[in-house]
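Presented below, as structure tokens, is a lone chain in the form predicted on its own.
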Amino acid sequence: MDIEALIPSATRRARARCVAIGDVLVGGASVPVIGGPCAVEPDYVAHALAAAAAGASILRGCVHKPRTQPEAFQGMGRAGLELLDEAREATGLPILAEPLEVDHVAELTPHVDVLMIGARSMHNAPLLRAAARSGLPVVVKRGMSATVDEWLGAAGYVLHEGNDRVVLCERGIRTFETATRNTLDLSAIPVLRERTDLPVIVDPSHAAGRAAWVPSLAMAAVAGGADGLLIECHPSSADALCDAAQAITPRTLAEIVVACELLAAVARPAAADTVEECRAAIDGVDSALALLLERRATVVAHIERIKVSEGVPIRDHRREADVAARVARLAPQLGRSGATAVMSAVIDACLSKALAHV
């Protein structure tokens, strides 16, 4: 069976180039995740930790909102720098923010880890410019409207400049479809595979318009093959000056991070160059491991309790033959052998845990 045709691994480029935003990788094995409010509020240093402990690797923190509305909150502006300072020193992480003028660059530049240009600002070529002579690393957002090849174009403005830690960043584009916020355009994955060798992220979010929407839309970005994940969390959704309606709670966030993680271990390819690389590698499959383990625990115990009630033996060695032969058939490298062994213990474990809570 070839597995690889099947899985995100397939559809990325020879050579991806990664992006580091401070200790994060962007396009390495991992798929981080950026999450924060969608605007800096008064009480930003509590919604970035929560975004933390949620397991967001970058927080948002934006102080300048461009709105459709003049009457919308447009961000906190210059009072909401000293936030993000507090919010960067109090979790470790690195932010991410959003010019809206060539001014605010300079403003911004001694706050943050990296800057965003936003699907308005898209087409700014002064600013696209302005924020690549910043020094940061530069997420360009896809414009509302906006072709993959004016995507593009926009982050060859940033990249002339000689600035190269540019990361593509889909939002959802304007089309016929109203039932969403924006249509999100997982094509343009595979599409910017084959032209580009810069990562990709994605932002549920903005796509969604509805914080219901947002984990599956993220996790189909990730299945894609997504190099990250930008998402808007607030601990009070209701409340949110910005986007309310799209914000996910910090336990939503946590969730998706810890999906993040399994599918990055399957959709990631397993070879590498170095004894580190194979290593991250090996760590990813492990943690993927863990959380299966876990779920399969938690399934066994529950048909353990079914088993006792209507009185049916509880192992079954015809059914566990069955079991180690098919992961055998699904994992050739381990052998029957191997499999058999595997399976062994790890049923003897769950069936272990699951008869001391019946």
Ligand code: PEP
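Residue numbers count along the first chain shown, from 1. In this text the structure is predicted, and so the values were computed from the model without any measurement. In this text, the rigid core denotes the largest set of C-alpha atoms whose superposition between the two forms falls within 1.5 Å. First, how it differs from the form predicted in complex with phosphoenolpyruvate.
- With the core held fixed, the Cα of Asp316 is displaced between these two forms by 2 Å or more.
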Given for the second form:
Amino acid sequence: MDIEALIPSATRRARARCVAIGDVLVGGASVPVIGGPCAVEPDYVAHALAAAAAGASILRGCVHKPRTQPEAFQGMGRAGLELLDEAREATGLPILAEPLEVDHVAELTPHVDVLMIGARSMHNAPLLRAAARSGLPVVVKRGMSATVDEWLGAAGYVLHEGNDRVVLCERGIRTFETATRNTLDLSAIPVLRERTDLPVIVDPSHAAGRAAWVPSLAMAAVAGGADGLLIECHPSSADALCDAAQAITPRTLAEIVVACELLAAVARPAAADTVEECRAAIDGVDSALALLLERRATVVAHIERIKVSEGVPIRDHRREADVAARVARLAPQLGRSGATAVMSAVIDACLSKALAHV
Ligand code: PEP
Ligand code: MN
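What's the form predicted in complex with phosphoenolpyruvate like, now that we've got the form predicted on its own?
All chains and molecules follow, beginning with the one already shown.
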């Protein structure tokens, strides 16, 4: 079975250029998750550590917040900058922040690793140019009413300044639908694949507007070929000073990070030009195999308990032969003998774990 044939070409990331944010590659073999609270708050270092422990590769570190209402918390501003330094030191992770005005670019640049142009600022050409000239990579979010062409035009302002480290971020657009905060436009991914080689990440948080809906939008985005995710996460979301309703817990973030590894391994092209690229692809497949083996061991532990309670023999050699035959059909390159060898090792490993529990 050629699993790649089942994956629409638009979902393959082969044509995306790689943009390095610190030492994290966006558009490469893995699907990095940018996580953290919507806004930097006084407890930011603890929030950053929680996001890092959950597997985030890059931290959100927004000290300036573009709020709809002037009475709302506008971010810690300059007072938050030293928290960014502390979080970078404590986690070793790169940090993303949003400048709202041209002067913020120089202020943020020493403290962060990537600048984000927010949805409300996508049409602000002077801000796009200033962000480009910082020398940092720039994430350009889609304006809430922007067409794909207008969005690419905004990215073009950064590229025209000679900064080719641009990442596009779909965050939902405004439609007639009001059930969600915005309507996540995943069709933008295949459309952009035809128009640009820039990597595309997806922000399910500002699209959903509600924490419970974030995981499924995140997974749909990765299945659809997103090169990364931008997700709001807060250890005590009810207390978040900004966008509390859409903040997921670190535990949910950790589940999304693991699920991303699984999906990314399947969507990644099997053919690569260099040993390093091939090894990255192999590592991805091995991660997926490990997660599936862990799941298999759990199911086996369960069936063994049932067998013991019903007095059914633990081993069933006919069933084991059927398992090997099915795997041989699905993995013809292994051949019948290869499939039998692999599955008998897998069965033995899962069984000994199960027997330790009965
Ligand atoms: C954000 O990500 O912090 C944000 C304000 O989102 P958006 O610009 O997409 O509304
Ligand atoms: Mn937010």
